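So this first bit is one chain, no partners, the form predicted alone, shown in structure tokens.
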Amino acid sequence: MEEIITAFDYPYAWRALAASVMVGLMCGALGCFIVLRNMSMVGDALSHAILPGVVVAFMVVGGYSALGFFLGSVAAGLVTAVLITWIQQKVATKNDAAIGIVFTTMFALGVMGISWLSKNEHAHIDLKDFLFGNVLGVSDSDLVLTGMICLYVLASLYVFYRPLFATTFQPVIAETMGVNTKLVHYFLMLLLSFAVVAALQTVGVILVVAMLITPAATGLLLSRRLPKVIMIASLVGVLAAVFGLAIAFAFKTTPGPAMAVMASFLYGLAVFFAPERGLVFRFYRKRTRERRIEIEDVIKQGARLEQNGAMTIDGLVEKTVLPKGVVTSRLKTLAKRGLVTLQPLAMTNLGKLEAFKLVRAHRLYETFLVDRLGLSEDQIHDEAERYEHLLTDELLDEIDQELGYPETDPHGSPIPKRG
């Protein structure tokens, strides 16, 4: 902690974190359309094909200029952008095969080209800041620039959000309501290149990546209204490059690299704990539907036990192929209902209540299965003892309507009627 307080005693911090918070808010907004519209290679193909414009750029300014850098990484990614969609539409190749030729193209030529400028013009351009950025050496000017393409890419995400909305989800849609999808792409494209090249000195080519795509796919598990996502995946983003920042004062590490991986860890939390979609509550909402099915399986062989003499724990565990164990605990429960007594073991009459509608359900859905899906009597068992559990009232009071309220189902057994 002591050397994260020390560390913002210095100007290059403060300028450090400025640029980090809007790398992290622009890429983690625009990274939404960039994961729903399935270009996340492309996204990593454009962070690695500007390169060749850094290079061009060097050798026109003739040096270092962060405007220069910028204008000629902006038209190397263009060139990119444009390349991809020819091979992809006019040549027989694979998207991402024509993603991967592009790029790794793009990339040597960049890679050559610093090595031949180092060599032939000494001039010193570190490959490594390119790869893996350098956010502590952030110049007064390199914020500026930073700041305005922050500002031009949300504000061109919200002036164009419903276009962009409806050219990612319904495309057909949008061309027939007048939305040029084309024109729409190629500005993603653009938008994109500028995200690309105001990230370039914060975490590098390598892993500008992680900061488009890791916070847009926790905001897509955390919500599923768009812009609710994006204020997520923005929010994510923000919170990766500031903590990932400070880690790396912390441990004295690379800075990049460390918000890559607590961009990394953010979603790893929503893999586990997003409340629909994370495995935890997933985990939690199977074991309750389990146990649900469990505790019905129980009350309906035991109202049938009951009426072919008496219900016993025995009996239970071998109608349900439960662990008596289980059985015992799910009687605990049902006890507590008021389904069953448990001295003497038996039902109660709400419990029989209960009982006759999970009958009702499993033979009215034997009929429908027999009579309207025309299947065989020996075929609906299995599948009436899954659907029985999921069957509303409602639903069943429709299903008997529709078959004319019938008495019996295929095996002759009568259909009790709702209570």
Second form
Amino acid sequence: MEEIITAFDYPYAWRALAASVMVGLMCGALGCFIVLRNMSMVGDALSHAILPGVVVAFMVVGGYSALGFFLGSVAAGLVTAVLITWIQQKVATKNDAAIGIVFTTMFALGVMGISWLSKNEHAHIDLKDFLFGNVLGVSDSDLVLTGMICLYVLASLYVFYRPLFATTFQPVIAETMGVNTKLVHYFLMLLLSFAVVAALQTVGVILVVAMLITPAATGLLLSRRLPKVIMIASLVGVLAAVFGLAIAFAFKTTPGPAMAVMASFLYGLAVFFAPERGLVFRFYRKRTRERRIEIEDVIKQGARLEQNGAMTIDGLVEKTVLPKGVVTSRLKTLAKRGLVTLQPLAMTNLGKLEAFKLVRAHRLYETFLVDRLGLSEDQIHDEAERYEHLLTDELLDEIDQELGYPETDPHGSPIPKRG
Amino acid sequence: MDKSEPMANQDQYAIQVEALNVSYDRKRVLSAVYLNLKPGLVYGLLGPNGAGKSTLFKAILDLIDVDTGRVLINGGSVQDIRKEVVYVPQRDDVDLSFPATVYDVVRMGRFPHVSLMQRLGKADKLAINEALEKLGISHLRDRQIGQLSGGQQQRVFLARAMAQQADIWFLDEPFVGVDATTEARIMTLLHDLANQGRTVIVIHHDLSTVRNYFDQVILMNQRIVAYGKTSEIFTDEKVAETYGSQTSIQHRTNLLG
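What would the structure be for the form predicted in complex with the partner chain, rather than the form predicted alone?
Below is the entire complex, every chain and molecule, led by the chain shown above.
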């Protein structure tokens, strides 16, 4: 904690924070469109492929300049996007292979160029800064450039939201509405190049894609509406940047990777705890459903046992094939709902009614399977055992009517009447 | 089809297709297609699988490159009147996990009507709500599209088309995976549109409903076999000619009685 606070005595820490927040914000928002268009790997490719642009800019300017750096990278990004699209459309090479070929070539050229520059031209550039970022080395002019890029990207997403939405969701429809889908594609590639250049200093080329896709994937788990997805993704991007930087200060480690790890951590939280689509929620829902089925089995078997004598816990355990503990616990729930009494163990009238309903569902569905779907008698029991818990009253009434109110099921057992 | 009609009458046609040829990978898909379609009618576009029905739609909508031929919509190029033309593609092309609600999708119908810097106005919102109402999906407006049944999804895409208030409608198999209630509702809607003077063309598969559904039919199998009034064109003979001698089809045509 102390390391974090003392770090902020120095202006470089503030510049690092400002740059990271802006990158997190912009990459999070832009990443939503990249992910939804299945272009995550294109994002990765573009970030790797800007290296030769940097080298060329360095040679032309004869040293480092924020603007040269920016223009070189964007040019390289666009060349990559055009090349990838060209191969995908004109050459019989698979889409992801095309991406792989183009970006490894560009990246390799960039790495060769940079090592050549630093050895022969004695330039002060370090390959490691490009690969993993050097957010602590952000200068004032870098910060201004990042700020402008961030503003431009966010404003573009806002202004072009409708064409972006339409071309991402249904490109064909967008085209029939007069949207130039190709133009939108390349414009998005341009924005992506911008974002990659800005993110280069904070997280480096290898991890840029983490800032693009991880927050977006998190947003997509948490909301079903695009504007909200974008807001969540931007927030996750910002949080990842801030906490990543803090972790880097606290543990004296590299900020870029810390941000990527932080983004993945937030994604992990969403995977488990997202409402509706989170694993915890889904497990809970499954558990609730299983419990309901157990409860319904207990009451059905209980009614049957009582008809043939008396309902006992041992009898229930035998009939439902559930452990004794589960049976007693389900009985308690049933007692609370007034469907059984525990002392003595017996069905209430309400409980009997409930059991009738289940038997009706089971036998009606069996009849339906034989009569309408032509299944044989020995195929239907397990199926009906599952569906008796799922069929609603309305649906059962319709099945009953459809079948012409049958008296007995395929096994010859009577079907209870409604109510 | 009467090619000797005077030029002055061209304006009466909603859609004119002349000498259209389309191929994919040097394989001919459409050959010498000529069509003159009048407004105010519901057309059924019929033909076996691979007859080029969807391709014809795409060619008319200028979504694919054609070898030769010319398409006029309301006497002009489709590029100039995009918002007057609406396309409802087959439902299986849609990414149902996309983070969009029913309202978001129907709202798209207004996109051609507003420029980039404009917001959607009162008239747009009215059109959206009317479309939702007309298709009976107002109560679903906040549902994500993947949470709907097939019939409900199709209603959403039709509501979007409706919101666009287009003059000419292209529907590619709108009844696939759709419940009977929705199918009937869609048909009523399409005839309402035609009665308002709009043009509706539907790619259709179920030959048993053709007579009840369409004012006119277009029979095609890579070329146009025949088109015109359903009562005149939709005969056993012509249907057999269109579908060839596939036994399953003969069985189906026999059902027509």
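Positions refer to the first chain, counted from 1. This structure is a prediction, so every number in the text was calculated from the model and none was measured.
Q: Pick out which of I295, F281, L353, Y186 lies at the hinge where one rigid part swings against the other between the two forms.
A: Hinge located at F281.
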